[in-house]
Amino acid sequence: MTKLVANWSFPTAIRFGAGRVAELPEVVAKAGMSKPLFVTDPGLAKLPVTASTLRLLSEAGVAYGVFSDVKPNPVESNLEAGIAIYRQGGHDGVIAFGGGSALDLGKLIAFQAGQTRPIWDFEDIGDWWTRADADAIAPVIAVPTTAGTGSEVGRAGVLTNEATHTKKVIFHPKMLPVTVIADPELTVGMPPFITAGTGMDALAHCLEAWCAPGYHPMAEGIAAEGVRLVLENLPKAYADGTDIEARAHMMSAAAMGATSFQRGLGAIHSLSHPIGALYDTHHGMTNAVFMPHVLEFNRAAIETRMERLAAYCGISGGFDGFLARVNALCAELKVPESLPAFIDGLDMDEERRQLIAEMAVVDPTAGGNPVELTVDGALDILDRAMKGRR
C-alpha cells in the first residue's frame, strides 16, 4: 500500500487569456522591476510578436536590456553570458520569453547572478538548494510563447553542463515566477513542427506524472485532464496553428504538465536527457520518439491505471488502445518513427550506447519511473527507439 505521506507545492499567479500579454508593463511594476532584463532566444528576437512585446514596455517608459544568447538546450556558457549582461546593466528581475529553453535560462538567471557558489552546487540533490542566498534571487515574470515544457510554472532549470555532456536540474523554491502571463495569441507563430514538440512535451508530463508512483491525488487528476487536452487539442493546434481555442486548452495543458509533474517523471525523461545533451535535440520531439518505447517498457506496472486513463479520455481497448492513440498522435503529428530517423547521420556504437544508458539511470527523473530502471532497461528502450514504432 502507498505511504500516506508526501509534501505538495503549487504554482503561482497566472494571468491567462488571449491579449493579456498588453498588461505586462503593469505586471512589472507589480513586481517592483524598475529595469528589468528581458531573456529570449535568438529566432524569436528577431519576430515581430517580440518587437510588440517590447514596445509595450517602451511605451509605458519601463528601461530594459535584451539577452538572446540562448541554446536550444541551455549550456553553461549561456547562463554566464546573461549574468554578465544583467550585472553590467544594473537590472533588478527578469522577464523570461520564449519556449522552455529561455524560459529555464531566465530563470537561472536571476538566480545565479546574486550568488557567490557555482551554479553547479545547486543541483536537484537533497537540500542542496538550502545552499544558496535566498535573499539574493531576483523575482522573474514568465511569458510562455510555446504549449510545452511549463516552465513558467516551476521551480527549476535545466541546464547542461558542457564540460560532462550532461543535464543538471537547478532547484530552488524562489525560482517560481512571481507572475505568469500565459496569452494564447502569443503562441499562433509557431511552425508545426514547434507545435507538434512542445505538445508532446506537455503530454510527456502529464502521462509521466499520471504513471509515477508516490501519492498525490491532486497532481493525478491534473495529469489526466491535461493528457486529455492534449489529445483533444494537439491535433487542431497542429492544423491550424491561429485556432486560437486549441492553443489556450494547450497552454492550459503545459502548465498543468508542470504542475502535476512534482508527483514524478520517469523514462521518457531520463532518456531523452541524454540524448538531447548529446545531440543538441529538440527535447519534446526527443520525448516524443521515446514515449510509446517506454508505455510498453512499464506496462506490467501501469496497466490497470492506463485502463483508467483511457476510460476518462474516451478511449477504448484500455492500455493497447491508449498505446494506439499515442502511435496515431505520433504518426498524425509526424513525430520520426525512430532515433535514426530523427538524428541525421546517428553513429550509435556500443560505447556511446552504454553511456546513454549510465547516464539515464542516474538521471533525477529515472527515480520516478514505475518499474525500476535500470542500466539493461534502458538499453532495452533505447533499442526499441532505434528500431522504430511498430
Second form
Amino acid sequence: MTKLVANWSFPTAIRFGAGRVAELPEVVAKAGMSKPLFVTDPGLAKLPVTASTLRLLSEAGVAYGVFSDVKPNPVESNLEAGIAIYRQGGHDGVIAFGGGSALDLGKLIAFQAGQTRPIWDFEDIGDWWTRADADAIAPVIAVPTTAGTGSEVGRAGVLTNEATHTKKVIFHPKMLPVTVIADPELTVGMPPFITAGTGMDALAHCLEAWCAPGYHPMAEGIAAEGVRLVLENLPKAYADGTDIEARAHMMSAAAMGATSFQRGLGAIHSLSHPIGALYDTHHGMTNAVFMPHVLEFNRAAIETRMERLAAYCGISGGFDGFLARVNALCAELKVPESLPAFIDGLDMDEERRQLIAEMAVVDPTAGGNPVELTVDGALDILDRAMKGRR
Ligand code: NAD
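Target state, the form predicted together with ligand NAD; input state, the form predicted alone:
What follows is the whole complex; the chain from before opens it.
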C-alpha cells in the first residue's frame, strides 16, 4: 500500500502524515516565529491531544501564549479578545490548532491584529481585501484537528456578525497559512457527530465545486477525487475513529474541498449559512441536512455532470444513483432527517421562512449555484428540508 506520508506545496506547504505534529517546533522556527500565540477552542483545550502538542513546544523551548476563548461559529467578541491577548503578549505569529472555528479565528487574529480599519471592511466583496495593510499581516501555521472545513488551505475566515445575525467571510490572500501540518492522528478523538458533520462539510465543498458553473478544470479534477475519497472513507472513519487510513483520506478530502471551491459553492451553503447564524448549528451537519434537497432542486442543470461524477465514483444509475448514495450516507451517519429533527423547538413561522430565504439569496455563495437562486427557490429548498429526506 502507498505510504500516506508526503510533503506538498499546493496550495501552500503541507506536511502530511500520521505523527507529523512532532515537527511543529521546527515549523515554528522556519516560519520565523519566536513567540507564537496558540489559538484553539475551549473543548479542545481540555483534551490530551492539545496538552501533548503544547508539550512539544515547551520541550523545544518555544515561548508561546494560549488563547482558547473561541465559540463554535466564532463571533467578533472572540476576535477582539484574541487580538488583545496577541498584542499584550507581543506575539509574532499564530499557531491555529483545531477545527474550522479555531483555524478561522487564529487566521483572523493574525490578519486583524495589525489593521486599523474594522474587520467588516474586509468582507469578501469585490476588491475590499486591498484595503488591508498586507505588510501588517502576521504568519499562521495551521494544524487541523477535524477533517472538513479545509480552512487550513483557505484564504478566508468565517466570522458571525452578532449585530446582524449573519455569517461573514473575511478574505485576504495573505490569510493563507504559511505551513500546514495535516496529521490524521489528531482527528482520532473526534466524536461520531463531529466526524460525520465535518466529513459531510468536505463532501459539500467538493460537490458544490463540481456543480458550480464556470471554467476551472483544475478545481473540477480535485473536486471529483475529493468526492470519491469522502464516499469511500467517511463511513469507515465514522464506524471506527481509529482507522488512520480512513482518517488520512478524509483529511486530504477536506483540504481538497477548500482548494476546489475556488470554483464556487452553491445553495447548500446559501441555506446553511443563515441557519447556522440564526440557530448556531454545526456548519457541516447543516450542510448535510440540505444536501439531498439541493441536489434535487438543481437536478435539471446538473444531471449530465452528475452522471460523469457518479461514473467516476463507481456508482451506477447516474444522477438518481448518486442521490440514492447521498441519502444512504446520510442515514448511515445519522444525519438528522429534517430541520425540525435537527433543531430543538424550531419555530418556522412565515416571517422566519421569508427571512431565511432572503438571507440565502444574498449569501455570497448563491452566485455559484448552477440554477439561479431566487427567494422562491430558496423557500422551495427550505420547505423540502422542513419535510425531510425521502
Ligand atoms: P469546530 O471547529 O466548530 O469544532 C466542533 C467541535 O469539535 C468543537 O467542540 C471542538 O472542540 C471539537 N473538536 C475539534 N477537533 C476535535 C478532536 N480532534 N477531538 C475531539 N473534539 C474535537 O468544527 P468545524 O466543523 O471543524 O468548523 C466549523 C467552523 O468552520 C464554522 O464556524 C464554519 O463557518 C467554519 N468554516 C470555515 C471555512 C473556511 O473556508 N474558512 C469553510 C467551512 C466552514
